[in-house]
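Here we start with a single chain on its own, the form predicted alone, put down as structure tokens.
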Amino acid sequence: MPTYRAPRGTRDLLPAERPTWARLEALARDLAARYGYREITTPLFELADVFERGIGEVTDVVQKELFRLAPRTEESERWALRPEPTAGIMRAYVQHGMQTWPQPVKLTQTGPMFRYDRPQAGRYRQFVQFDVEAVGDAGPAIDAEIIELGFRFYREAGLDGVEVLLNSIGDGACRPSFIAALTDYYRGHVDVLPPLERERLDRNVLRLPDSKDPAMTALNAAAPRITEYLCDACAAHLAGVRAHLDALGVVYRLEPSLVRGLDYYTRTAFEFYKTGREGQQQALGGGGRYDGLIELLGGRPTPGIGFGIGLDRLVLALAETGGASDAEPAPVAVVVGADPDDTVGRLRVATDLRGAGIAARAELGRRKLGKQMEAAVRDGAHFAVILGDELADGNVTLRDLRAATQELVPVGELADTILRAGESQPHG
């Protein structure tokens, strides 16, 4: 039994697992760039107030799940590890005067987030999110673009059957009447509310329609719907989002129970699900419009929309469908030698190949040539570079392990020969 283990709720990503993660991270960067989103990197921790204001003091994330940092006694500021990226990115937007940049400002970030949550499948205390944010555009077209971007990400990642759940949560003009109707409805059934939902009724009634407590299923099915209370402007915005999504061929379903519990969220809200897997902890990712957030963080009123996609849950979903099996990269060439003791010669040749941009491994163990060749084949290498007596004349033997051919090549031409062969017979 090991003396030390990774902290509860975290895990090590071992070398066999990393290729899948590397592929998804590269896909996130490439896809965001295709859509014109520029990378930003914010600190792993912020002032706790950024999250308390940017996420909401009455949310579970802040009340129960925020990783707070214990400052030294001389520090007066309160810090916390970031539980999600949006609040930090919006803090940076305000701090660096991005409101003076051409709008919309389109930003993306992929990296680790932290929540002191109860560990379970696909839900870790350290997890990775792919995030995009578009700030400064209030129209429905940017909403559709972001939703389609997320939808495409799943498709290009290899996960089929992803569905978008879509709703509008109104704005400051029409949501108050919905909140009043919702409060009256649940107060009329307060005697059957579970204790947690009864507490939420007094603090934030908008969280009740989205409750996953089985005792709430029938009650929520009959609750008032926000779509019945939308003002003309919010109804038109939702219609615009739907028209754009229809034009783009994005499959979506209207879900009136999908809400956001804080005042700065407005209009569009959406989540991504694997078809047939809706329910608690099953969302692959989601997002929405937050037109009041930047003002809350000290900036001028500015519209914004974004999403966060959890890579941990995506990897789990891919594994369930047999799609998370990316192979570890093999060396293009393995340098071996007839003289088991000539590690210097093998290392020198491998180093020159690496300098030419070729992935190469030098056999540095002192074992016979046959064993070295077996290891090269086991590694999945395309070529074996064999150092023998001909090295005295400046030549090596280049063996193509796939084609089962070999030729004598001058050391100075070795890299070019391998690169030309790779172009005609791609390796990897």
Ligand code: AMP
The other form holds:
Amino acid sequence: MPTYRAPRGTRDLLPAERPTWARLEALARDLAARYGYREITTPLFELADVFERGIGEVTDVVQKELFRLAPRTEESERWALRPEPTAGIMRAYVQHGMQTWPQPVKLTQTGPMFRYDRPQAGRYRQFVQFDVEAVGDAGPAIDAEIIELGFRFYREAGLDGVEVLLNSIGDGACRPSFIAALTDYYRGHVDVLPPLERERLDRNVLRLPDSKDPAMTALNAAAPRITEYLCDACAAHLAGVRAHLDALGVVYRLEPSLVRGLDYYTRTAFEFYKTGREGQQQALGGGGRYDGLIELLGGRPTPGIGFGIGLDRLVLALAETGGASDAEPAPVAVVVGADPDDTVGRLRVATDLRGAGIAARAELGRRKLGKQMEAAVRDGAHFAVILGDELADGNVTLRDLRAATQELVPVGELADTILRAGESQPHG
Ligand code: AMP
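Having looked at the form predicted alone, could you now put up the form predicted in complex with ligand AMP?
The complete assembly is shown below, putting the previous chain first.
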């Protein structure tokens, strides 16, 4: 057993895993740019207040899962690692006066989030989210645009069979009457509620219809549904989102029990699932509208909508279908030599190739040429550059390991010759 291991709930992503991650991160960046989102980077930690106010003090994320930083000074006692990106980005929106920018302000960020949760499959204490936020547009067209963006992300990532679950959770006008109806309903059955759900009844009754506890299944099936309580404005908004999703060909399913865990959501709420996995707390991603959040953080009332897509769960889902085995880039050229001691010569040639943009490795060991060549093949290199007696005339042997051909090339023309062979990029 090693003395030290990565903390529970965290993982090292090793070189063989990174190419898939790099592909997904690049796709997230590219796709967000295609839809007009600009990058923002916010700190990994904020005043805990930002999360307590923004997410809500009676949510699991804040009550149980917030990573508070160990007190060293009075100030640091009030910090917490970010459990989700939206609150921090909205803090930045207010701080930098983004309400004076052309609206909507469309922002994107991909990075690590932290939740002090019990680790299990697909649930880590540090995980990565691809996040987009559109602030200053009350929708509903932009709601559909964002959902379609997420839907496309999975498809372009190579994961098929992703489904959107959609709901409206109402707003300040209609949610109170729904909450009252829900509270009445569960109060009437309080004797059969499991302890955790009983506790939630008083704190956050909206979480109950979403409970995955088997003891709740029958009860939840007959519970009041938000769709029956929506005010006219919220009902019209939901109809608008649906009309736009239909027009864009996004496959979605209405799910009246979908509430999302965070307090700040209004109206549109959605989650992405692999079809058939809906019940298993394995949402691939989710988001919603948060028209009250910016005001909570001290700004002017401003509508907003966004999503967070978990890359860890996407990688797991891709692995199940064999789509998470992207190859590591191999060196284009490996520089080897007949004189085992001439590391200076080999390193100098490799350095010139790198300067010309070519991925090159120099053999820095002092083994025989045959062994050096074997290693070059094992590396998956396209070319071996062999330094031999011809070096006296300023020439090297360029061997194409794939075509099994070779030619004598002046050192000064080596990089151009390799680039002409179409190998300016590392290949996979
Ligand atoms: P949430 O804000 O809880 O809806 O999270 C959005 C997405 O982030 C989820 O759908 C997951 O893909 C991912 N996610 C949330 N919590 C975790 C976690 N503890 N470990 C891994 N991924 C997570």
